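A lone chain, given as structure tokens: the form predicted on its own.
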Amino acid sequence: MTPASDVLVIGAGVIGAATAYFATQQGLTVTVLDKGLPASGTSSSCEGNILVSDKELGPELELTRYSLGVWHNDLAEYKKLWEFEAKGGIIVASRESSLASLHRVMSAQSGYGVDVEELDREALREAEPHISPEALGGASYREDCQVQPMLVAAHLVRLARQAGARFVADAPVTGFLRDGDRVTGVSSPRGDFSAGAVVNCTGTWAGELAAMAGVSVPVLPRRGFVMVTEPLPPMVHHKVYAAEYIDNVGSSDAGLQASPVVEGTPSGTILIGSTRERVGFDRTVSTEALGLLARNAVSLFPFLERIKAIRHYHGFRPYCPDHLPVIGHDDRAPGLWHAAGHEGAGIGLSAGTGKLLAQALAGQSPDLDLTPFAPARFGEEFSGASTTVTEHTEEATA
């Protein structure tokens, strides 16, 4: 068995990488395990959103604003490493009903201190000259940002290692070590690893790992596709999406949902999202989903009809039934902590989640109350939630 660490982080996506980095900043000894390499799971299959605009009032918006401050302050010196862009976001309404709904959302958010500005037809076209002529108006969110998520995970793991952390690749978890009821580490093909605290940062597979420890955390996969166009001159200047996107983010519908999200990248390609559907861990390419992506994107930016899509990719968002992540100590299995279930907001919330969790792991009172994200909040009604994906245990145990 390797020498015990203060903290053992399971999973090296952006959440695990941020937790490891900030734990080292607290002076804790850290070991990170992953079944593959950093960002080999969901973090390699998303757009890299850091969004304020799609958050409803409540704990997630509070965590979002806190996390945004961490990106801009604690991690400011590293922005270039992961292509941080403070590009801003624009929500577009193309129906009177959508415009009315957007006005209500803007009013509530601005009252909470969110930086949002209404855009009429003329202002919208000044901001995005190629937007659809059907667009009636929109809302501008200057706080919305973008990163390259694989670079975030890779560099945060590297920075954590420079601060003394150990990273072990190809180490899927096969079981938990215990001292009575207390979790004291994990077993893997690479050996046993003990620690004062074990942190479950396995994203979509967090429910599987929790079940191995005998507790229920109802994190389930929600599949999503992204298309990538050929490189172009700058044509889309913000993250632009339709008002319907907010409804889809907050929906628990298991069926296929799609709403246009379009944005440019530093390389000139345009990313086109987004779809959501609960199909377990089915990796089948859905031509229906890709067709919806293309049609929705063209409805928002008609010039895209003439542009080639050069590739697409898809992955699984870690979905929780109440749309809040699971963050904190699990009193049902002392020694086990969780940081998962952030769904499509994981990239943006990773910085704040990692810092808050590191504070708690160091015995401090976190800057933000973690009670709304408590792992045991679901109770026994979801005790069978993770059994729907048990056939993927081998993949899920990292």
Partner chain sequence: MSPAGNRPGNDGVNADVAVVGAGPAGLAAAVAAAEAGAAVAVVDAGSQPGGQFWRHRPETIVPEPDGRGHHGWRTYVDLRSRFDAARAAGRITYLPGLQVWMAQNYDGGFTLRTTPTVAGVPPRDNGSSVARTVVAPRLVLCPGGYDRQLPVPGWELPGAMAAGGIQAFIKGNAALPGKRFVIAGTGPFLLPVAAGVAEAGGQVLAVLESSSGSAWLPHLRAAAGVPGKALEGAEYASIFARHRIPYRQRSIVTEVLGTNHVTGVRTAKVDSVGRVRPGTERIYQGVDVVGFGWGFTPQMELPLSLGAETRLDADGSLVGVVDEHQQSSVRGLYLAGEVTGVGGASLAVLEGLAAGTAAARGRALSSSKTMWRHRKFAQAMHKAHPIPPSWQEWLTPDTAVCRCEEVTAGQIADARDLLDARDARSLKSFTRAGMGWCQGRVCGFATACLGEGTGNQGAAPSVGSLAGSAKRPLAAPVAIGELTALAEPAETNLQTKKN
Given for the second form:
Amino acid sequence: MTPASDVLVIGAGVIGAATAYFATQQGLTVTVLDKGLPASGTSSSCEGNILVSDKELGPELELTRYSLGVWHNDLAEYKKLWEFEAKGGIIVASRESSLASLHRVMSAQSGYGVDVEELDREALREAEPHISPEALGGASYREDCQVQPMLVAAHLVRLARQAGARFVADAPVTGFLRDGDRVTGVSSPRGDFSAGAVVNCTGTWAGELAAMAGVSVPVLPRRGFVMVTEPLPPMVHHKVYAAEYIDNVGSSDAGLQASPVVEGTPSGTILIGSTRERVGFDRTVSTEALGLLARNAVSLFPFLERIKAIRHYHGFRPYCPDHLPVIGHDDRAPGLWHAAGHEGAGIGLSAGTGKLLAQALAGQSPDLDLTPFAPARFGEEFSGASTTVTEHTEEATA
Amino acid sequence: MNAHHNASPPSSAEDAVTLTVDGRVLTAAPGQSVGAALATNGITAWRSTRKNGRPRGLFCGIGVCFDCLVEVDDVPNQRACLVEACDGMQIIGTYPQNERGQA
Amino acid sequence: MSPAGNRPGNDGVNADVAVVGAGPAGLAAAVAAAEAGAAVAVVDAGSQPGGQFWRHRPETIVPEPDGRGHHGWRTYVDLRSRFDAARAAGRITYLPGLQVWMAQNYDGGFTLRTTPTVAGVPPRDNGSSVARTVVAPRLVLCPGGYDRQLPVPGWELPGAMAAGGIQAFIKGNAALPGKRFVIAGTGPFLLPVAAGVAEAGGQVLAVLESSSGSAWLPHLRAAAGVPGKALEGAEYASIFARHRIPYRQRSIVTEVLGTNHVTGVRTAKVDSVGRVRPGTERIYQGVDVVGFGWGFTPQMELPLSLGAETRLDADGSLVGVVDEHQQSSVRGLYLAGEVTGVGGASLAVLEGLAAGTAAARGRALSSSKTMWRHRKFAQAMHKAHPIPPSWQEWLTPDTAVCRCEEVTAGQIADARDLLDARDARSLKSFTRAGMGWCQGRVCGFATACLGEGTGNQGAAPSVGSLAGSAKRPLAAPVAIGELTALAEPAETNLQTKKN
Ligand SMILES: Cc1cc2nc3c(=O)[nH]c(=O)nc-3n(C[C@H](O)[C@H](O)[C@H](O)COP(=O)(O)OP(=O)(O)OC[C@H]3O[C@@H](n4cnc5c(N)ncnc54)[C@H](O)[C@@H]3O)c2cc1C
Ligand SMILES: Cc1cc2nc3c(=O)[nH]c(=O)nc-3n(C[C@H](O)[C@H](O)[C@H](O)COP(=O)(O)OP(=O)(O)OC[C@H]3O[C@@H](n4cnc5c(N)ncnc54)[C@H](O)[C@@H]3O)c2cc1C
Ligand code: FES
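With the form predicted on its own in hand, show me what the form predicted in complex with its partner chain looks like.
Up next: the whole complex, starting with the chain shown before.
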């Protein structure tokens, strides 16, 4: 048994990395375990958008704006490390009806203090010269930004280590140490680790980990494909997506959905994201998904038709039935905390999640009320989440 | 005998193929690749790398490395080692002619 | 909605056996399967049969190649005439000039999606630049491989080429890419490359082989099992003598010299682990082409995408596991040629014949003694020509490792040491090594080595790390306009359509 730490973080994705980093900033001693290397889960198969524009008005938007502040202030000196870019987002409407709904969304968002500006046909073309001639107008969100998520996770782990944290790779957690009800640590092939608080930051795998501790946290996978083009000179300047995207994000529909989300990256490639479908942990490449992405992208930026895709990848967003993450202490298993289920927004929400959780772990009252994210908020009807465990184990060894 | 990329090959195999590279007219033996046409005319670099602006030309020679990318008849990013040089082709590189390494 | 413009048609082709590759293995597989009665479809990225080994001038220009500079040409001519006969009889559908960008398993079979190799250039012929989708219950993958590379300072200068690339240039164009050559690396393949240059009129200043002749001694028995190889060896010896080509063992290129083009190389002697021996440095001036080859890397993305089991071969390459009929761990998927272990063209032909026969459900060819001897020989060759364990010491921090994304050895070492990036996949995520146009084909092996650090594994990365870098969901770049045509799974309507 290694010496106990104040906090043991399971998972070195963006959420675990941010939690570990901010816990060290609170003066806590921290150990991080991952079954693989840093950023080997969903955080390495996503896009790095930090979006205000697509958030539901309510707790999610509040957490997003809080997180944005953390990116800009607490983490300001590290922006270069993870290619932070305040590029702004643009939502494009190509039909009168979607333009009308976009306008409704915009005025509601403004009411919540979101920085949004209407773009008419000309302004849209000035911002994005290669946009489809069919685009009628749009909305510009200057707060939207972008990071390279793998670098975020890896550097936050490194910074946490610099501040005294310990990182153990290739250490899959296989069970919890208990003292009566209380969770006092974890066991893994790399040994047992005890801690005052254990934080489950295993993303899509969080339901499985929770089940090991005898509690139910309904985190499910929602698959997404992303296509990557050949490197090009700058052609797409913002994160550009279609008005329908907003409806899609909050949907629980199991079928295949995609809205064009097109963005340039510092490396010259253009990312075309992303589909959303609930197919468990199925890793089979879906030609249907690729076709949909391609059609959508070309409809937004017709020049893409002649551009080559050189890669595609997919990941599994960790989502909860109410599309809000679980963040906080699990009263059903004292000593166990969760920070998981951030769905398609975990990168953007990581900084805020980590800071708030670290405050709570240090016994302070967090800057933002975490009640809406309480792990035990789901009734018993969702305890079916553990049915994913078997699929999951298969994927873990794949 | 079988499929190829040349609908109207030169009337006789001895006919040289003429192509334009960044405005300069070159001749090549029929059936040679664009990459070979360039290299045998002393042009060994035609692509400029995106990050450091370094010169590149043929490396793997078989379509695997993509170092030899060049614009052929308005289509960018063709592998020069794979495209057969044809009469009248317009080749445009991204590495400035005057800096080109000479073989 | 479908975009405007002329999207390539995507006519389906149904077959009993689909073959990818028309090199030694693919040609043999196609011929064997067709002669066993199967309807065969052959997809090949090349514009004419031959693959790497039997690459020859376009048949439109030289209709009757004489096979000069080739080995085993008689075997080629035999396979080719059987291939042409089967085509004429309608048993082989030959689809040249198409790259498979994705292979998929579906219930009881496979789908191959293709894109024109020379995409975008307006079609100049009768249809080989139109993408086709091939559907077949059995698939033989013979995609071959490419030169394996180790980075060295200056290797990204124009004029530095893959050794095989020099040979391909000569075979395909009947011309030379330069005048004064140095060929370096390891393995018997350096010999035909140098011989080819000299026979075509180039000057070979030196062939530098990192291992030593005595490395062969323990393996002589295996070498003796394949007499043809001894004959080839004697032939090269006489060419080397005739052209006075110096063959320097335990020697490497430590730096390629030049500013915008190769002008020379710095070389040194190395000890048995590849460490430079001080005081042995030497400079060759007036070099315009330097060729590097460190063995071959099999093209594994298609077998991996179909879930075939893999292993490490004696040369440290990731290769597919096959049974005695060349069947992989995936039912109905057969592998032949370099993807089952780099072993040369003769072995590739034998494997292709076995795979094609088995895939056509023909009378099973029992794994022949000849095949076994060739495998033994290949293993011996690999052991005698290892990647020098200390090769990482040749690098400087600013040596380019990933040529596409211009990632240096120093950046990779930092990511490994500071960010725990110990495998090729993590290194790719953090440094972009392997994320460019070639998708890690060229730097994948070296990056995997660098992830292991300079210790014992520094020349022998793990299966996991190699597989991480060899997984390429798109086996070739494909125009987004072509992807817009993908909708409902094509299998269903193709099933009923014979062609
Ligand atoms: C296609 C796609 C696009 C996306 N785009 C965006 C975007 O633009 N912006 C955005 O904000 N979000 C985006 N997301 C969502 C985002 O990727 C996730 O919300 C986020 O990565 C989740 O991070 P995490 O740390 O919770 O999970 P992960 O990154 O999955 O980390 C969990 C870690 O736990 C480890 N682990 C699992 N089980 C165990 C165990 N038993 N023991 C030890 N360790 C274990 C895993 O190895 C892994 O490293 C996208 C997701 C997808 C799929
Ligand atoms: C440049 C080069 C030169 C070589 N010269 C020699 C030599 O002189 N002597 C020697 O002993 N060995 C040589 N080798 C090793 C050589 O690969 C083998 O000896 C032999 O060619 C292997 O036969 P194969 O059928 O497995 O593969 P190959 O001959 O490589 O044939 C594979 C074929 O598959 C095609 N292909 C690959 N992927 C796809 C795809 N996704 N879609 C469609 N088609 C695809 C390729 O275009 C190629 O035509 C050379 C290798 C290379 C790379
Ligand atoms: S030289 Fe490598 S792709 Fe052309």
